[in-house]
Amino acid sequence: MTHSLHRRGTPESLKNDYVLLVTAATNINHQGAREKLLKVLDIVWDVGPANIGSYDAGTILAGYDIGDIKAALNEVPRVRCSFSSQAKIKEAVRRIHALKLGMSVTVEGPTEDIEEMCREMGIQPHSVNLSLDIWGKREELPKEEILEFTTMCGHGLISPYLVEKAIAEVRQGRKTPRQAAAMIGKPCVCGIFNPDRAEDLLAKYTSGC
């Protein structure tokens, strides 16, 4: 799942940030696959996303609530979301784990914590991809406060510009760090932005103002 492989930060602000995708393939086992990642949607909602979404539908930061997330689930379904602590998406792969509906998983964190739950779970992991860092003229990104917001989005659809702004309006008094976290994150579709990491983010980067 390389959009959500870029995410920028230290170690510690990537700490509690995880992402899942669980995702049928076309033609190989798509039929019959929407009921399928119904009950992965029901799994996902029980355990407690940071965020959750779809390209159908717009994300809970939008406004949508998981049952209009679940009405859009078309014929070739993908549940996407983002959770906020390592015991989280384990207890969200446990109990797809168990399901074995022979759909597509993939998890992204930090890969010690990764590699640790599989073991745990007994589980194999097919492949592994892991980011090379940013390569090219470097000096005209934005700055690195400015990417790890940008980043948590990877079909790039988070302006640097609607973060800066976000970062005054918190300094100003307009928003609160929550607020300003769900602004930045609502253009993101698919839900894997994650909205806590933001918050504590935005805290970080305005305090003593």
Second form
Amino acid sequence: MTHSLHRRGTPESLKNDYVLLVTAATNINHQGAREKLLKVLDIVWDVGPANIGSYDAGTILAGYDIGDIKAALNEVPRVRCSFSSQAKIKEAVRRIHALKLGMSVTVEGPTEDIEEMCREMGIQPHSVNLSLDIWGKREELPKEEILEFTTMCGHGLISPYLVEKAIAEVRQGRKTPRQAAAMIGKPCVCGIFNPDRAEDLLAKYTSGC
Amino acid sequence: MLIDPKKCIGCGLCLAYCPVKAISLVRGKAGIDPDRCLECGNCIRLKVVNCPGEAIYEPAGIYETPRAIRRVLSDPTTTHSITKVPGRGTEEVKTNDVTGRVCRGEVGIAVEMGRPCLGTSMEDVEKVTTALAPLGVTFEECNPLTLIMADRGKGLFDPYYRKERVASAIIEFSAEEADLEKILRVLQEVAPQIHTVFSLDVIGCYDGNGVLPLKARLKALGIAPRVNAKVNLGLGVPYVIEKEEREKRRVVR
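Output the structure of the form predicted together with the partner chain; the preceding block shows the form predicted alone.
Then the entire complex follows, led off by the chain already shown.
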């Protein structure tokens, strides 16, 4: 289960952060799905994702390319990527919808904006996974600014210490926010970490230093 | 994971990548604390750390020890042999339009133990599952966590795994929407008893007019979901959203 619905941040910061998940279901529609998802990858790549990858290949942030990602699609294939604008997610969904592939398409982002997008496109959404926040020993958690980065990896692979190091290196002038964003995003194996948003956050948290 | 001290050049590159600070430098050599290490695989994954001395390795035989559960529940690149789903749970809402796991009138609950950042002991996971079990919940069959339960009716795990720690363990189940309040009450009671955190997910279906009845139910309980969520657009085939359709399909199978 990707944790993408728990991406943390202000509504402003989350406004242009979208995750697209196209998934075949085991023993229901996974047979023949590989060819369909290759078409989805072509669309997504053409629209221009902020990041894209797969568990089997790795991500463009880590230095793999779309050819590696296509080649690694397995018997139960899935496409995972992030976009940095509402216009791009709309375009990707519009083109995937038009193909009528019969694969499950899920979008993570501001709920009301996604619902509005569905109305505009005549799509009747099926269901939603809502975040009811974090419960338990919250006092043990890293600071909220750190969580904004770490929760962009749905599997919790981004270390808070890596984020601290990245912020320090930007402050010291050893890395640009873009370089630091790429460093933070490398451990996210499926490609939903959004380096554009991370770059903006790094610039925000290091400005005035 | 382990680090070969003969190969480690002491550069310290790997330290910051470990999500639980299990790696430290001692007298110029990196070492991994086996109690802290969750076997997430970050430090050995290609193109992530890229250890210059190629000193980090996975010891042989880990899958024949209780630590196997650390690997399965912490490293999302391990695909479960039965569910064929990588990671720690099911595809939940991501394929809900074709699985019909959660249909109209129902809710899907996921208690994501240890997330974000803290990880969890299996003992803490068991505190939550044993609190939920008396409600009569049916833990999700296609979830690796359920598969290591020794007694699903009581929410007890196989003692073989009870002393382990993992990056995350997702307790998943579905219930009637009317039962949501008592489920949330149990979670409110157990949350202060654990030594970690959990992120809480709730899945609901839209009605035929694009309205989400779950929103009104949550509002009545005084709970506001966060602004962002994961929406299944309903483009999957074969489509199922009513319980009756799901049950018919089960009979056919």
